[in-house]
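Listed next as structure tokens is one chain, alone, in the form predicted on its own.
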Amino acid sequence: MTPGLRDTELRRIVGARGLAAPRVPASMASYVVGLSCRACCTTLPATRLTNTCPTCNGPLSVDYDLERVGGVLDRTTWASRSPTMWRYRELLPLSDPAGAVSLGEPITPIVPLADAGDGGSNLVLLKDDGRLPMGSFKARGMAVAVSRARELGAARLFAPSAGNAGAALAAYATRAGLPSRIYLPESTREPFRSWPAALGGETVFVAGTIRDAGERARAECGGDGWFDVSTLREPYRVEGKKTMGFEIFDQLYGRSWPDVIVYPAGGGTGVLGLTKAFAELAELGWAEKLPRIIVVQPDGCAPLVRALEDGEIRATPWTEPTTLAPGLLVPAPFGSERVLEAIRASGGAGVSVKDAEIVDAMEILQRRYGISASPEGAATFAGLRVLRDKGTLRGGETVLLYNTGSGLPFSINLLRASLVAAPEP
């Protein structure tokens, strides 16, 4: 079957194919051919530490020789390997996969949510990344980013964080034998305040939001061997997040392949990871029907949703951001142009939900389905009703909700109390 226009456009946008790049010798373990910038078409070798594009400061993408990959893999190869994210090594950037910094990242389960599909009109599934190390999907990106940074000679690693990313960076950097520094907003709640230090990282608390934390981090760590692993400010966290899409393909293709993936978006790295994975699978000829990506954000901080609704090419900073979902409190996502472009190319959209609806969704997922979901992950369940009311979901479609983290660090009673103390915007 010939891919449709939407799928072709998605592959063009997130795959960055057709760019001139040197081919690697067949004897090398890595299938990476270089780095490229979608915004200005700059190409770079992938053999040295690199943050953003030196021409336009935009995010960089990792390009692979997919023709060679297709020559050594078929659809069944990955499923025959050990059930960890490293089974996808041909489409991961390490030159030596044996050097991966790992805490045993498992393939996370996909479970059906009975009666969640509005009387059976939609099959609703949930992928649960709360089972990963440190209890969140951040383990995927940091495992690959830290592995590649060490492979390329990084001496020290830093990043701002709203919570889970800081814990993941500290854990993987410690595992790699590298010092790490995590910049956290002063408003960060426990246990996210203490986890990075407990896992071996240095913590710095900053007044304001994660945007303020990032600005201070880059001001203080601009030299002395520090390497920035912030969201989209280096190319390899997206590659780790890409394994989300590969796992969905392994688990569901030919059975309950999703028409729609509902995803909670903060900085947007996961959106790019998913769409890049599906673009590469399509180019390999393995997956022709690509899911629509619908992002969910809280209505107190929804810059991507607003940009999608207003037809803007980039998200403008959200003033006075507020939400009880720490991973979604990102008022000014870096590289938002790429994120918005990928959502639109998938045929997707965006929707916002109230904090009270997020807490209700957390409780329903716990009590009805036995699933411990973070506020970010529960936001996707809260978005279901909004999406149905808007007519965004079509009858008979399979919908996959992505839970990005465990709800164990959160008390529903305390979250409800915080709603009373700080009313909805």
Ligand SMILES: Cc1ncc(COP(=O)(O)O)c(C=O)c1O
Given for the second form:
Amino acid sequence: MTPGLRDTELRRIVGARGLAAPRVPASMASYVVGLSCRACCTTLPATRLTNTCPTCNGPLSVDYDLERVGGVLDRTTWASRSPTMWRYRELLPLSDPAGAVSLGEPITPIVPLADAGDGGSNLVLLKDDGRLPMGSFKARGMAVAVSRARELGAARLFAPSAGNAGAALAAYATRAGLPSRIYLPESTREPFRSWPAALGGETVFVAGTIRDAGERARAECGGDGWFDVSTLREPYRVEGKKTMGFEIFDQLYGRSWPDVIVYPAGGGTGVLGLTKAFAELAELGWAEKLPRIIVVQPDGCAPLVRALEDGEIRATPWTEPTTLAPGLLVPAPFGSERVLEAIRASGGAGVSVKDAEIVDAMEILQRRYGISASPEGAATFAGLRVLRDKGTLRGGETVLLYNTGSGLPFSINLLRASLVAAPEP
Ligand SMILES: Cc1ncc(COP(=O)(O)O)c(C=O)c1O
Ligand SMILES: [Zn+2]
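Could the form predicted together with the named molecule be shown next, to go alongside the form predicted on its own?
Complete assembly follows, chain above in first position.
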């Protein structure tokens, strides 16, 4: 039996609550009852622009009146609506869903990878978020965060980015009619380097990693109506990322429900999005057996995997991080306690893979299955063999690989050449 997440445990981790009272929904169209901090139990209204917890500076989470949602929807309602991420609007935070800033976000396909198991007995599926606007899952979080920020009166938006988040922020902010500024590591390669500016954002290049870019951004954008949409430093990007879990539920529940989800983690916000989605589904009584979440990181920057292996409650910053997967070059993930707790509570684990294995996986996915996977997404395929060798993946289990981005911005040949130039750590 899979040690699925228990409902109460999930709620404790992600702060999902089915509050009946006393907090009042922001509007009748919204089921949001407020924001809360899991670390110190501070609660506050969701009706103002807010970044982190005013008491302890921890991430804030959005609470819904799930009882009321359960009263107006049943398990099949969403599937009958048009196939975009906005079909989950009751569990998204907009007061007015008609005000959503959208670039046309489709429900992304889940494709079976025949014989991916090297002769093993596992059914291997891949969810392909490379088909979202700007080619990555970052569209989910940014679509919701930008929509909500505009609704609450933000004048300008900024965030650090390894590439994909920057493109998504610039695209959604421009669509919303808001200026955006994206802080990128100086080492960011094309097309991610010039993409945000081409999409109407302003770019600032910073020496070091995304951590340094984030510090510079927060130092420079203190006033003037700038609003920080960095990962976990505002409550709504995670809400958009929940749609990954809602779609998996919509697409696979009662069919090929996954025992395991393999996710490429940088900061790990996607893990929190998936976990919060499953917690809310459990609270609604719609899903019981929840998948184990396994994170994959490159062995040149694997702070979450190391913390999982060493039994640490928070990740220790990784010194001299290196990987060719830009979105996984996150040496000091903010909010790592929650990410680690969520993975552990799911019965999950972490594995690391070599950059060379990631490039091989990109090539196999492309040639054998016609799937264009980013290095981050391909890392999940590379992780399959390790999971099987370690016995983490058991025979007969269904495993869902999460491809978080398209491989189109990358050249496999150039990535291979850079491997030779900079040998593995
Ligand atoms: C394609 C891709 N995959 C994965 C990640 C890591 O995301 P998370 O913050 O959920 O760990 C990123 C972040 O930049 C990314 O761009
Ligand atoms: Zn707090």
